[in-house]
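One chain follows as structure tokens, the form predicted on its own.
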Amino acid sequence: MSEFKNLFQRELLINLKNFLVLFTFSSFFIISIMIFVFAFGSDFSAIDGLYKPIIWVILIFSITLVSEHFIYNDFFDGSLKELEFLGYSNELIIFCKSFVMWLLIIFTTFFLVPIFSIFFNISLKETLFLFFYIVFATPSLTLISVVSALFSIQLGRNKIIQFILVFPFYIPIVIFTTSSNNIQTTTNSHNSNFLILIGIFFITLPLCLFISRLIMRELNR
């Protein structure tokens, strides 16, 4: 627990001090939403049924975009190798980075999603369900994006290839987060989707940590 606490504090302080992650995520999210606003004009009824899919597409691209900030700098300045030399396991390093990244994403979306839900005339009930979906789905998305950032180091930081590699793993999560797009969807249906997303996370967590360990061993040679 002491190792986790030390790594968690390190990652949190670094990412709060440079402020780049929050700024990049918020800017991309807001600009992308405004593009759809200008595209649909004043006819918000046309975007009513597409609001949730639009949010998820923007969220996935935003997470993929900011994931590099948690990996690249530490790799190129030797911090990843130094942390491993100090006795921290690769799995713990990746878990702490993913956990801090998830906290920052949740903190940002907590303010952004309600604002745009009001802007698009989305009910409070649907906004709450959307936020719960984000809470349950983003841990898996975060882990996958961090693994993709590790892959991209070996691929020459090519973001297109990075996204192509991980996109198939996003599909199951997107399916269960957008399947309840109808406002008449029952609470039981939402609860079932929440449980499925939790199950996906418990599958994603060990797989991503295992793959990350293999990649980091290759990178630190």
Second form
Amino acid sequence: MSEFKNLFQRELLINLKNFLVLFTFSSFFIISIMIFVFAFGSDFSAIDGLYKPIIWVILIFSITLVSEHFIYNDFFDGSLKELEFLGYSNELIIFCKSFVMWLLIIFTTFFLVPIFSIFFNISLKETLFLFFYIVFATPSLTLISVVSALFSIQLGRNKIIQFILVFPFYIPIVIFTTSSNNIQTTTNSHNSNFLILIGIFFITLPLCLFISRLIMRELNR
Amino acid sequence: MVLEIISVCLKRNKRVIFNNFNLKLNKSQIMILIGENGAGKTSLLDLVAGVLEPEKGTIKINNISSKNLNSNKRDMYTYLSNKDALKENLTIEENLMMWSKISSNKFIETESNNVLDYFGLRNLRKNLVGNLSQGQRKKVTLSKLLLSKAKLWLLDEPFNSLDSKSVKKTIKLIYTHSKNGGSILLTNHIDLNFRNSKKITLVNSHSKLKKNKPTFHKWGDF
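Return the form predicted together with the partner chain of this protein as a structure block, the form predicted on its own having already been given.
Every chain and every other molecule in the complex is listed next, the one we just looked at coming first.
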């Protein structure tokens, strides 16, 4: 537990001090929203059913962008290797990084989602559900993006291959986060989607930690 | 025996780096690995630190197999690798404090002045590492040794980027550690004149292969 605490504090300190992490995420998010808003114009009826796919596309891209700060910097300055020879397991390193990344994303989206809801004319109830969807879906998205960042180091920073390799893993999450759009949106249907997202997280967690361990071992060779 | 490497074989990128390599490091001993670039000096330290796994052979630290060390690694040795692992957006003080925390060493505020004074970093303690020169960064990395309680030091090219005054201070630090019962395994590409030290020369397997000589050649009086 003390190992987790040490790593957690380290990640939090580094990333809170690194203004670029939050700035990259927020600026990408807001600029993308603005592009969509200007593209659709003032006709809100045209974007009424589209806001969910839009926000998830923006989220996936911005999380992928942020994951670079968490993994690349540590790999290239030797910190990742340092943590390994200090005896921290690869799984714990990745878990702590993903956890801190998730916390920062949630903290930022807490302020960004209301802005998004104003631009897309979303009701308060829908905004709340959207926020909960983000809370339940982003742990899996974060883990996948961390694996994706590790892949990109292994593949020599080839972002296209990185995205092709990891993209299929995003699909189930996107399906369940946007599906409430197609059916009658009752609290029950939302609840079942939340449970499915939690279920997906428990599948993603061991899988991503295992894959990360394999990639990190390969990186040291 | 502080460190024992027994019949270790290592391959990297289909190239044999070590074949049946042996090494013994005793208490208070300073051992220097000398060799040209690509000879395997860093790979050997990575092997000892458990970052790389040997194809064959055993590595023992304080008679415990390195495979069984896990979190005890932090108490057994301090490894300063060729990359400084410093965070550019943190100050010198924050970097050292963070390192102390993750390496299970203590960073006491009152003692930190002595640590920073050794390499003349006291006035720069609130400076971001990103604003420092390569030499100053190296001094910050070497300051970790002053915080370390481990008996075994693994140092990868510790004199790189340092001015002559700092090189002397680093050598003094190494001797003091050795006198206090510590052991040091360090790499260097130049043969520095270290008193009471044992030297091992690693030869680049690539250059030897071309001349049809053995893929690995070593000598030393250990």
